[in-house]
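Take a look at this single chain, the form predicted alone, given in structure tokens.
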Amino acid sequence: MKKEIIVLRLGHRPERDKRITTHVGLTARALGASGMLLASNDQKIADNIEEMTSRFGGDFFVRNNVSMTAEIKKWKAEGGKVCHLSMYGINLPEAVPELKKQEKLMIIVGAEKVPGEIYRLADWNVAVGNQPHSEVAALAITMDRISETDPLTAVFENAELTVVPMTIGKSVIHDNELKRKK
């Protein structure tokens, strides 16, 4: 059974947070999450991430305008565990062994002030360092630390575009070029 990880993005101020929320979704996708739940209403963010998924491959989903507490309670009722990333939690290295064991994990990433209820609903409140920094960085480090394989070398199925690693320069292969080469 494949490990299922989803990211719940709490709060999103459309004029201030659109790039960060997009980066949370793209980071989650690139590092192995199955999808992102957006606990605010910004369909454009969901559309942008889904468009990137269709171009670069994979099966990542985005659900817009969800109820954060309802989603957490539903996830837990289905046997999932919840990890809230916060600078006030236990340090990530202490949590990694337990997080790695989970087959169904929701990672909560905040934006604006996180309601106290979230701290109580989470199975773990986890700090990626105890200093203020980017939620994108916290998510990336967490995803990397709990992955069973190297998420940086993952291959995404059904990609229209594939980036070819190079020391100098850049190369992107388009799906139709791949088909001609076969």
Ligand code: SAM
Second form
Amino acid sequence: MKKEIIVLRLGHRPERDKRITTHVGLTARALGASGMLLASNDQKIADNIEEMTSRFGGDFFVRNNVSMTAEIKKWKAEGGKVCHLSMYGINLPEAVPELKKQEKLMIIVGAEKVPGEIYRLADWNVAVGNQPHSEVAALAITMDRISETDPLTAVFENAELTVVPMTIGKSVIHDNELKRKK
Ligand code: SAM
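Output the form predicted in complex with the ligand next; the form predicted alone has already been displayed.
And the full complex, kicking off with our chain again.
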């Protein structure tokens, strides 16, 4: 069975966190999560990430304006586990063996101060090093460390656009060119 990872983004402030929350979603998608739940109301973020998914493939979803505690409790009731990323938690290398075993994992990242309730609801509060940095970096490193396969070589199905890696220059194949070549 394929592992299911979803990311819960807390504390998004529409007036100042647009880019970083978009980057949380794009990073979650690029590194193998199924979707992102946004515990604030900013439909444009969801639309932008889903637009990116329709062009670059896969079936990543974004759900806008969710209730954080309701989603966490529902996830746990369905047998899922919850990992909250926080510089105050246990360090990631210590948590990796347990996190790798999970088939259904919610990863929570904050923006501004995260409510104490989240620390208590989480199965693990995990630090990506105990220094303050960024939710995007913390998410990327965690997803990379807990992945069974290399997430950087994953293929995204039904892509309209596929990047052809090259040392110098840029090359992107459009879906219709691929179909013509077949
Ligand atoms: N000051 C906030 C607090 O005390 O909760 C944290 C702000 S930080 C810019 C935003 C988010 O980045 C955090 O909620 C956490 O998810 C993530 N983060 C930052 N540094 C981290 C670290 N060293 N380990 C894990 N997560 C981290």
